[in-house]
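In the block that follows, a single chain appears as structure tokens, in the form predicted alone.
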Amino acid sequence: MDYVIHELKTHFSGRTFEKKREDLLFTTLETGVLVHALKHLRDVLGFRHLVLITAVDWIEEDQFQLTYLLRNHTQKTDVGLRVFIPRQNPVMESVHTLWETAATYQRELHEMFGIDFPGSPRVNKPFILEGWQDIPPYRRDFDTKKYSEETYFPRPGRKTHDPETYMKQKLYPDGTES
């Protein structure tokens, strides 16, 4: 994975770099050079496999992390990058040029977070959402609880929790947080 650093720490100025494996490392880039370094990483170094796009939600940063993960399945490596962009109005350049694959995952994050990513095939459409008016749920601002309270109305002899308390109750039952 040496060789991975030094051409992400030459081209793209790579920031921060985790090896979580010897097969597995991150990067952290600017977001004006991803689809560069997504590229290069694709046609010179062998990383052919887009296996995700994910976000992460960092509301107290205000902002998103979008995370790449990449395969080269002959070298058996994979590489994810990393970089954030605003949670006020989030965009980020589009990859599907580089993986079809790439739309759906696009799509996928621009209903559950709100992320645009312009130009991408049918990303306005509804995914699994359909009809869907309120904020997009994996915001971790879309409040989870009273949505269900306000959706699915009470049943008779069903007990409610209050996620945040039951689950502290759950894990550290004797009041004390490691």
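What you see is a predicted model; the values in this text were computed from it and never measured. In this text, the rigid core denotes the largest set of C-alpha atoms whose superposition between the two forms falls within 1.5 Å. Residue numbers count along the first chain shown, from 1. First, how it differs from the form predicted together with its partner chain.
Remark: with the core as the superposition reference, the CA shift of R158 between these two forms reaches 2 Å or more. Core-superposed comparison between these two forms: the CA of K170 exceeds or equals a 2 Å shift.
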Given for the second form:
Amino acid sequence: MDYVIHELKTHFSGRTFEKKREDLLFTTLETGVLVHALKHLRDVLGFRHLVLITAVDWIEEDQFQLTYLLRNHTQKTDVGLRVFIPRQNPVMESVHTLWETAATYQRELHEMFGIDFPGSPRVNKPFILEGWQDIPPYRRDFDTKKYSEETYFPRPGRKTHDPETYMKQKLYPDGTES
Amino acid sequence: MKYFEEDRSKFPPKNADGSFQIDPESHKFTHIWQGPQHPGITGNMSLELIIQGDEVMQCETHVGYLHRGFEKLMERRKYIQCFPLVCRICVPEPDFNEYCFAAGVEELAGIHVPEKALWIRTLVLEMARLASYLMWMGGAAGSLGHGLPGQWTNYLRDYILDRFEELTGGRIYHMYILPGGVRNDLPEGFKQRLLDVLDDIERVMKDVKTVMFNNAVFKKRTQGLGVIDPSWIEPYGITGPNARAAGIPLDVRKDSPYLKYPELDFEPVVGIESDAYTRLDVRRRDLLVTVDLIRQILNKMPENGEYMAPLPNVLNWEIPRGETYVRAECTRGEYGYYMVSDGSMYPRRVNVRGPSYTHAVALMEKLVVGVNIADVAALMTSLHTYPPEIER
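What about the form predicted together with its partner chain, after the form predicted alone?
Next comes the full complex, this chain leading.
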């Protein structure tokens, strides 16, 4: 793992390094160097498998964290690259040219967090939420409870009858018993 | 022998990427939806197909309206309250989700799991693999017009579910693997009853091989169907049996050993041809490896010992700030949980990396072009995708 830290430090001025396990490393990079770093990791250091792309909403700091997790199958190690982008009007460079499968992740992030990836295939096409009008649902300020209360209404239940009073009413509708 | 040579002169020209140039206004193409209620489609997803004659020209996968927002729901629940949610992400094998979530919490909180619990967890994961494969085999046979093997494997799966009920109290959703260990020890006589089921499975799998895998029609329909080139493994992120069928031995149990797998003796099953038949066969052989693994686990498991580490009150449990990624090998490939904690009682973010995510969308859309419409369902079951892992 040390050679990965060394490479990222010298070429991409990696800032913080967090060695989570012997085979898992997280690092934070500048947004501008991310695609170069991914390409370098893929082509030179052998991290050829894109495990996932995901986002974390740090609403207090008004920014999104994007995490790109890569795996080297030969060395059996993982590196997670983190970048932070502003929460207002978030745009990130697309990596669908590096990995075909990245387009699917970016479609999901666009829909769920509202992060734009210009040039990514079908990124503006609805993926899971057809016809969604509200703010992107995975943002922290989206209130699921409020949304469901406004959108869905409880169905009125069936009328229930107590058998004793019901039968009395049926048999003696005018209330006169025997 | 004289082979039929098809006339492809009337087919539309191709683009540089291999896709067909389609003009929907030309009235030469039919636009149909396959699924979500198609018996051959695995779960609630649908394929939007454009066909000419009976050949698929273009495909788009639509992951449906099944479960939405598991990840979002988890952000509003305490860690321990997430367990009834995570097990619902994958119905045929919920234990992988429970394991990944529990292992992620343990790693963030720094909990040491007792030895016996590790063995029981390994056993539960392998039992889940068995149950999932047996259910899938019925679906795969059904999508190719074989009713019988599905009935055989489903009754065997029911026996495994009986064992799960004995062990955990639940047949489908177990909520058995919790942070710190497992909820209970093995009940009395459990080992012998499980071994009896394994004998049954081995016996019936021989019949399944004769009826299904040696069947000439079955071979004719699946051999050469949906070949995955080994060079696609990395750009498409293919893992698990789909990668192993292409001759690439990717298996998380071997690559990043977890639980007690380093102490067990097994080799990942690999294939060569990488077509639908090989993928089905790799899974059948993998099932038998699992049977062997369970026998090894039952042999090596210590009789006594703690099965749960002491924990603080889980309802007021604050997990230290940090992030981690935990993975496990399920029947479809690499299952992973990326978890971020902000130091509070609630997870900041949980991202589930379902193995179907990479197989069902980009890869499926690529493989299905040029396939006969009757074989689409078979191709899909050979990839063994599962929709809730995509929509979550």
